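A single chain comes next, written as structure tokens; it is the form predicted on its own.
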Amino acid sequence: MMMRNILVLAFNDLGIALKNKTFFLILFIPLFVFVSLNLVDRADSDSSKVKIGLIQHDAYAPEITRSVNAAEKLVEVTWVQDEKEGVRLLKEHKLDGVLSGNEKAPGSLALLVLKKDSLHTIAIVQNFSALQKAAEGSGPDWITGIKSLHQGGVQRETLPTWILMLVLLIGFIILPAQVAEEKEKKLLIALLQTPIHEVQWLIAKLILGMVLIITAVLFLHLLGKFGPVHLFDYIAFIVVGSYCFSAYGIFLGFLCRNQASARTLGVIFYLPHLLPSAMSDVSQKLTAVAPLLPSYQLYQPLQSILLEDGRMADMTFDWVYLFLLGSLMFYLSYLLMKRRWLM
């Protein structure tokens, strides 16, 4: 009798988990991890080409130019007019590094990259080390100096990732669950019987999400004592990002009947938006995938402003994209609310 009751309760819980889509989450996470691991570059795979910029008026050693020109499968060369053009192409991710003559060590090279400990930097150093050994056998390395455009230490370099995590956590986990809770408990239906209009409720929820995000980011800065380079541009992207993902979260909440479903759906959206963008610097495959996600349109500008002295004027597409996506999600939420979707 006791065993039967236990089995009945266990199957009932499994049925509820299936109804609330919690069981789908158990299947989704291993599938997502499998896909992500296949997108991350493997150590035993053939190295992809590294995109190198060479400055036209710099004098490179003949052995270096001959080896680079011969290694078409390893190195893709782009000639730039000066270092300024090379920096611009680096920031646009069209180059992995720029090689110039090293004034401190004549005959050797100085490497300029976005980030010293990135996958691209490691690949450049390894490829040029192999070319040097093939051309000269033993001898001093061709690359004797590495400079990084990213300013600050490890804490500052990881700041865009932490900010993105906070934005997505509130947008995809907290807000959908709160919207679904009000639907589940019939609070929203009761509220709509009053003179309150649907748009007023949506704007209030939007303000809640934006305030939560901005407060979390501000608290992070107060604890870490981080100071962005261009304050106005930085705040503008935080505001438009919080607007976009707050509206996104409200829309997800309307797609669910209860809190459990909202939390499950939130995680399903949270992980694919967080990991590819945050890991785009360590995988060439993810670098190609990440720009397809809305989260990257927030992550990349924040990274540029905080680490590369970027300006909002150079990132018009990103903030327009975030604003339009947020407006679309707000409108779709309004349509679902008018239809009393799953209420």
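Definition used throughout: the rigid core is the maximal C-alpha set that superposes within 1.5 Å between two forms. Everything numeric here is computed off the predicted structure, so don't read it as measured data. Residue numbers count along the first chain shown, from 1. What changes on going to the form predicted in complex with its partner chain:
- Annotation: Cα of A177 displaced by less than 2 Å between the two forms, core superposition.
- Once the cores line up, the CA of H120 ends up 2 angstroms or more apart between the two forms.
- The Cα position of L255 differs by less than 2 Å between the two forms after fitting on the rigid core.
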Second form
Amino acid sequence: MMMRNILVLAFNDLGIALKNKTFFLILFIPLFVFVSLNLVDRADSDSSKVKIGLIQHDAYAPEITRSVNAAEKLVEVTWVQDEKEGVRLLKEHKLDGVLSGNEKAPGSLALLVLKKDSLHTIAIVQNFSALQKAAEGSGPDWITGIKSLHQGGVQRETLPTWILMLVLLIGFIILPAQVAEEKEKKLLIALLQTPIHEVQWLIAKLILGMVLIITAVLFLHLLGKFGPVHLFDYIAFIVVGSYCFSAYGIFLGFLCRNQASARTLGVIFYLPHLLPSAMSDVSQKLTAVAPLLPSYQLYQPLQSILLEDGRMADMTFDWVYLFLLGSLMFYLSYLLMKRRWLM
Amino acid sequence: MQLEIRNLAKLYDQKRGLTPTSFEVTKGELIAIVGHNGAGKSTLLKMLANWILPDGGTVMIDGINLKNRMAVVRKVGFIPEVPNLFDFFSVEYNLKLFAALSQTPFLRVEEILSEFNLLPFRKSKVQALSKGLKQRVSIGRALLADPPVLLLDEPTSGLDFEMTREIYRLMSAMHGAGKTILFTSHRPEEIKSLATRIMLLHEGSLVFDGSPQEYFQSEIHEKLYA
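Moving from the form predicted on its own to the form predicted in complex with its partner chain:
Below: every chain and molecule of the assembly, starting with the one above.
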């Protein structure tokens, strides 16, 4: 009898999980991980090959160009017009590094990479050290200087990912659950029994989301003593990001009847928005997919401002995109609220 | 007429909801809407309270269309079957929140606390109260802005005899103060002495509308509640 009761209760719990869509997560998470793993560049035969950019108008020592051309199994060379084009291809992960003449040590090379302490940088240095030894036997290394696009240490390099995580956590997990809870407990409809306008309630929720996000980001900066280089540009993106993803979260909350559904839907939106942006640095394929997601329009400017001395003037499109998307979500939430959607 | 309802309808599916229904309510009436579960009583009240939007029909309150929510919101107070209060806050906070949103002076909160014998519970969290007390807070909240029309959905559902009597006493007092009241019940015998008019809903249709005397002598009452 005891066993039967346990089974009945277990089936009841499974039924609840099915009903409140928790089961979707069980299917969605492995599927998402599988797709993400397939988008991360695989360790095939080409992975040991480094992709190097050489600048057309730079004068390279003949033994260097000869060795590089001869070692086509180790090095894939792309000739770029200037350093600017090299930086662009580097950011797009089409190159692992750009080699230019080192002004401080004539005859040797300066290597420009995304991150100094990445596997790609180590592979480039190893390969060029081997080529130099094969060509000259001994002598000084060809690469005598390494510059990184990303400034700061490892802690700072991970900062854009943590900030994006905070923004999405509040936007996709906390806010939808709170909106759904107010709907589920009929608190929202009770508030609408007073002479408040729907827009006032929505703005209040938006302010809540933005305050939570800005507080969390500020707290993280205070704890880690991370200071952005361009404060105004940084604040402008945090504010518009918190606006966009708070409005997005409120909209998701309106799509759900109860908290359990809101949490499930939140996770379903949270993971895809977080991972491609956070992992785009390690995959060319993800770099191509990530810009399709709104989270990337926040992540990329944050990364640029925090690590690459980027300015808002170069990222106006991203700012406007986030603002317009937030406004669209706000409007859709308003329409659902007016229609008393699942209330 | 204080309320004019014309062809008000809401159908959730083929069987549940309310078919097009019309009636009028004059000021100061105390109307009991009776019927079995699923008859459409709550649907009717929720539409009058602007909780759910009708599929069709119109509701005029003191000559103003119900669709104009901002204009009629102060005219109607709705008390749902399950009190929808902010559980994790105190009784006083709940009342003050709604007073602030309705632009009602906080003095009115004190009056409500006193009128509804809630002064000993003013600092208590709502989640710690019994259902009867929650219902009193809920009624008090609906009366904050002093609306002329009150809608109560199963106000005594789940309450014991004493608390039921207390709620009916409060309703009589509100009626005595000139309020127009519509409330639902699936126990007609309980409201015999309370209502001035009874409306019977059956499977989403209004099948009786008259005085309590007429209702309790009618065949339909015998048929449905015998």
